[in-house]
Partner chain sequence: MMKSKADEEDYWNSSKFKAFTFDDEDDEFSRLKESKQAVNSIRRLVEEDEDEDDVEKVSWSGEPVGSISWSVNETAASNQRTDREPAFPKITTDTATISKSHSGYSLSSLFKGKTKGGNFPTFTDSLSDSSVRLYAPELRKPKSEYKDYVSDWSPEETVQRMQQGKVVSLEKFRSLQDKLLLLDYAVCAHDGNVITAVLIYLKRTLSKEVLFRELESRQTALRHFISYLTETRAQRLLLELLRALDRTEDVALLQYKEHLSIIDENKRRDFLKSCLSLPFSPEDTAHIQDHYTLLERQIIIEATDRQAERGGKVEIFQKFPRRASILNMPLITTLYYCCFYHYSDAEGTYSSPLNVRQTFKISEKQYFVTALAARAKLKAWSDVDALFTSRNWLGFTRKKSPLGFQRVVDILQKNSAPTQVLQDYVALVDDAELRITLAQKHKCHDIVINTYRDLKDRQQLLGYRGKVERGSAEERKIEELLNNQQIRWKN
Amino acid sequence: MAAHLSYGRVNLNILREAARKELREFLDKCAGSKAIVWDEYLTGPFGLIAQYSLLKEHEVEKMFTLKSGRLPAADVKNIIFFVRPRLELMDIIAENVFSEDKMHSSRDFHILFVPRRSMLCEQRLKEQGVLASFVNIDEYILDLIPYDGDLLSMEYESAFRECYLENDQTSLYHTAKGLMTLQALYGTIPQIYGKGDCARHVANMMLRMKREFAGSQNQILPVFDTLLLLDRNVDLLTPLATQLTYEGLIDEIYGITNGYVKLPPEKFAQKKQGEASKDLPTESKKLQLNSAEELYAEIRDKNFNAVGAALSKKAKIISAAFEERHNAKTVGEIKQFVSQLPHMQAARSSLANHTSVAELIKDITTSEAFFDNLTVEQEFMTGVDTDKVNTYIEDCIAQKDPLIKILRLVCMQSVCNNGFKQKVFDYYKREILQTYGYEHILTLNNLEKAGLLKPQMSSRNNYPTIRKTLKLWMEDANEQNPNDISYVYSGYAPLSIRLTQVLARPGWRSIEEVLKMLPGPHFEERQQLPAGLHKKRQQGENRTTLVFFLGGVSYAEIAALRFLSQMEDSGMEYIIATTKLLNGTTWIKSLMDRPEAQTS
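Return the structure of the sequence above as one chain only, in the form predicted in complex with its partner chain.
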């Protein structure tokens, strides 16, 4: 089920296997039949680690979602709660346990905290008077979850908000812990580079944790040559731009969660021919998206404008393969054809799905609204009129377009202009508050604190210099056969990825000036390897860099890094890790003050 994790340069299946092993060990600790009560949020991430079959092998007979009231009846010896360490969940658990005791029964209770146990939660259980009812209280450390052969995410949604708004560095502690686990499995990473305050912080913690383990040397031959830690606030611009890769657009429009996307069912309606299609499905269609699907792996990172061609090419190949049956004459040939059928069917259904998805997306990307929005984004990124009130934004506000769309654009303009003149700033602020409600003053304040929105200080606008030096805008981005990462945004090359690219060659020394303009320190650290673990590199062998985005990364940035990995002369392969997979909308939403209050 997870073979795709091992195809990459680094076998991330090892990480998954380690996680599975720990899970089995925990389950075996609770001898006898069991039922698991799930914090619903966890089922998504857990699905990437284990299937039900694994649990079943270890005598898990029932599974329920955690809810208040009485536990459903189940004839099992153990009840195990799989929960995040959150206080309100403790209250529900206490309720469950209480109503249980009243009804006789001698079932054992266990709690597995994911990803960390919390003294406060245990304290809470104690106050509720149920702590003593638990035979086992344990933690299941799930910091970095493998999402694909080259992608790890902590799915820590509030990491950016906590780091840059609330100055709460807990997520960084978990990041450092996660990186230590990774090093335990894949060897010490000899070189660490970083840019930004959070990066510095994580590196410091890693070095300190390593000193604490000084007794035991890691004897694993290092898989990673370099670790690059990047603060999201070094590049606030990129996530605000609309992603134009296939995967990026799926995420922008429908949202990808835990590797799945839910799509409107209409285009997937026809199930079988001949059958009367009277009842159209009303439930949305859920698709899993990862590189295990050959076709998806091929097209996910393409600019959307190149997807149509790729799909039709694939269609021809598949049609031709099915036509082969006419040529099969001998029994042997027929047998061979039949043996290939399953694979061909999978390819066929995959093609059908992605053709439908592409159609759905095309309806949106060809709309005037999408085009206008993109035009304005590109104006900002190229520095056109960023210092004035933008008419398009004004019109969008007058039309009462969704607030998040407005905020994305205004923030983008602010970032590209290094802040607004007071008059412009006040104007936008007033228009937004008058149209969407005064309570959003809280959200605007958050955006200001995070640096996404700001009044111009006397300092000059650095963005043009940064843009020119790092070549953030490429005039002739080739969408069909890209030769530069700028294809992922049809012209804009993501700043974060340019920094990564320059680090590999020719090195950051060449851009000292620009690095100084970006927030936070940049640094380099080395970790000593025990003698004998120094890699003897074959000639032409690629180096491997782990790029860790603190505060989130977008699918388009991931696509750009994959593109760099595939470039023949880059000499570098990238593995990507992040606190959260995000897009401009989910990101802004995480910074809003009580976005749910909007509806009330």
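Taking the form predicted in complex with its partner chain as the starting point, write out the structure of the form predicted alone.
One chain, no partners, no other molecules: that is all that follows.
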């Protein structure tokens, strides 16, 4: 169940239900028994919308992964392909259809494009001679997927690359369409603010789409007061830094995919006393991570240094609750204790899991390598020696540390110095290519094009000014009881979230000079609301802002926004939307050429 989606200020279950309804309608179009052939990338996002039980209710009997060659045997009337509109996938589908046609002439084929139909793909199927085999060709508009009660993601992994390297604005069109769907369900958003070229583009498309549908007035009372569109390239620094929240570190070290994480199983083995522990499980432990789990909701956004104390406090509460059984004397008291037992046992197993996860993370965060890396990052963020070759990076290259680690650090130094002097730039490039191979010249080229690693164009470095004006570095950040968003990186306040914070109060006019130093235009638009739909705000009622990150957002930034929502005097609640949930590693990987070649 998705009850955790409806806890927040905005009930995101409405969006999930709308997506489920459309899926049911499509499945019912294909009468009879069905087998679904999945584009593997879609299975994760779809799992957040509909479990297998829903598909089963609509006569889905088999599910396969899309692979070349013949389809596995299945005694069904309909075969439905769920795919992204990619040309290479069309060739595989054509192969599948040909092999089936020879065997079962009575079968019906259907294709469902997610999130949009594509003329090019249909043309490719026609060239392959299989287009006529399809009874239904349809699109399933899955733009924004609810991940949690305050979080939506499109899981569009190539959005940043497409916008900044390939000049392809498809993802921006999907974003605008997704926001129109959101407004159809939750009312027109009266105020739109934005910063960056992509943000301007999305806002223009939204306003144009609104004019095209001018006849149909939206009569829903607006749930959101403001929409803030932020380009990822306005703040290139934040995703490169190592996240220091509990959830951020889980993602940095193990990678969270569609709300799940796979962990090494050793720490989770249930050892019986006196038993030898030779039969350790080899299957990795899969945990679901969202606010439906009470303990996770409580600790996910804490700085990792505050997690241990929170877990031991929880352990005391749980063991005290179990001790209560000795005090239950009357039948009524025993009955009450028994009724609470399932909840208490769930809490105990949740605590055991997160204690194991925290131990796994602690092994890494207490290592010398982690500390050295973090020290260098913090030096860059505070502006120490960003203009010369860094000896730690040189040593890491000499030891042939993973290339991604090197690229994250070099890009970070470049961003904090507004590019390198030509001599330093050439030195780093030469060292990287000679150590890791000349095939990476394309990757370095991509990073340069995206503005992450570049030679200095002007002698002026604006980063120190931006850092001081927006207070991006806070000495002695309080990690245990934070009073500022900088706790998520133990001192560094994410630029993107500072911009969001200043917009709420005192407003962007107070930082005009800094905004001009950051890339892209900043703007404000208003959307007219139909008469009678203007919100009458109750005394003390918070405003709701939807912050949309174009190009991706990290878990530490999400934690910082949640922190702002919970602040007593902020008067603002934030819902977060993004094209992709990312960290420095997945982000750099998406910009690499042939990333599979470099993972060694």
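Please read all numbers here as calculations on a predicted model, not as lab measurements. Positions refer to the first chain, counted from 1. Only the largest set of C-alpha atoms that superpose within 1.5 Å between the two forms is called the rigid core.
In a rigid-core overlay of the protein, residue 384 has its C-alpha displaced by under 2 Å between these two forms.
Put the two forms on the same core and the Cα of residue 338 is off by less than 2 Å between these two forms. Core-superposed comparison between these two forms: the CA of residue 75 exceeds or equals a 2 Å shift.
A C-alpha shift of 2.4 Å is found for residue 66 between these two forms, based on superposition of the rigid core.
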